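Encoded as structure tokens, the following chain is the form predicted alone, with no partner shown.
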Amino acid sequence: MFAAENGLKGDPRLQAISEAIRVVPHFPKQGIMFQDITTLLLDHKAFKDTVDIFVDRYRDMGISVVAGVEARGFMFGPSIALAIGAKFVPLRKPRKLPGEVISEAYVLEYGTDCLEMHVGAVQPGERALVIDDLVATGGTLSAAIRLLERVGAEVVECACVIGLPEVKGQRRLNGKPLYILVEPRKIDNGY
């Protein structure tokens, strides 16, 4: 669901935001606008209020792991995770952790890809979110609540700052709610 149909329509924040995202055209390769997250980290208000909005969402559900999804949900996830009284848990592409780690495998419309996670960083029965900067099909949110769900956790939710509004890949997500701030921008206006 998009936070403006949660209690936030005509929240002036979620405008900010959404003008704090530049768009990139034809990257990384021709027809993709790319919704770049860097220049929302740039403007310390737009940045404090997309935590802060996650943070008052997720404050009093009982979540003890903020999961991240490499790479730009670690530009939000620790925030959050401080703020609610988590822990923050990287999950990386493979072959970027030290040590042991558990791996799931899913397939991007090019090929395919897998989240790797330590062994042992989320117990059994603790309650996860998941965050990560904008979804499209759903697919990498997918598999990190597989790979969290396969370790004993309870996916409570997943959370992003983008999605398209025609995103199906609810369906995909293990019927495990979707939060979403703002829609994709459709224009650059630069910084």
Second form
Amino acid sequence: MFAAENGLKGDPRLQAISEAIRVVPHFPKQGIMFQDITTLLLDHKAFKDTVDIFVDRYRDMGISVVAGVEARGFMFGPSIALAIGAKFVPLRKPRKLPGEVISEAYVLEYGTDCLEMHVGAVQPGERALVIDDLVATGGTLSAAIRLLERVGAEVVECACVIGLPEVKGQRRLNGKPLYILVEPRKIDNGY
Amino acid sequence: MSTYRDEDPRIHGIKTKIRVVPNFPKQGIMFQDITTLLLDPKAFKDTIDLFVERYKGKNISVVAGIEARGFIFGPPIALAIGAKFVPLRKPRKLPGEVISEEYILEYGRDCLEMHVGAVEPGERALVVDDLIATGGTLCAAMNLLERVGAEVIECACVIELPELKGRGRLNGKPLYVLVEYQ
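What about the form predicted together with the partner chain, after the form predicted alone?
Below, the chain from earlier opens the complete complex, with every other chain and molecule after it.
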């Protein structure tokens, strides 16, 4: 569900956030209009507003875990976790986490990849938020949800800054609510 | 583990939360795992607060974080001190035009990249990573910033491995760390 349809309609912060995101055509390959959030991170007010919108939504939901998907989920998740008093759990590509891990495979356009979480990071019954910069097919977020559920946590919501058209109209992913701030801008010249 | 500074009472809580994982990624390395620090909201907050207290009001406009664990500590610091956050990434991750800086590894080389235009000449910058070992990566990071005309004020890490002498490899730039691992 998009923020504008859920209490933030007309919020000027959303427009500024959308406009701070740069679109890079044909990256990583032809035909893909890449949504580059690094330009959002250069705009202190827009970056702060992004975090504040998520914090305002989640601060009273009893969330004890914010799980961020490597690597761009790391840019948003920790600030949210700190503000709501939750722990931050990085979900990483294989062989990055040094301790004992559980792994969850997911399907890519060509082939598969894997997401890992440290054993013992999350306890049964904890309420968790999953965060990433963008949701496209939902494959990565679904793997994240499965990791958390396998250790007995309850995924309260998945939160992303950007949602691609594939998810427009979907309020849920794997049965979990999806909360998105903006959709990709239509652009002519790349910014 | 000894501390670097005269003890701010928060330092002890931070150092006890860092997990040491023996023989990762290979035999003989005692890996400093900060993920356990992130599981303790108070200790994680204290970590960020210590950096923010040091850098707030110093006119730092850029916090550059080194992929990937620098992305965990850098943004909260940047947000708190009013600076922008610039990710320094492994090759081919950043989508726009980049500048690259190569650096030496124990076996071979690697490369760090930064978006062109992210940092302007004259900006005052902080470089953040979770840990400094030999200093090779931090050095590459500083070079990227200086190549675009920024002034690196300091490098900030949670952990230092003093035996590897990284502190002396920072082209004379100061290093601030919270804990040392001996």
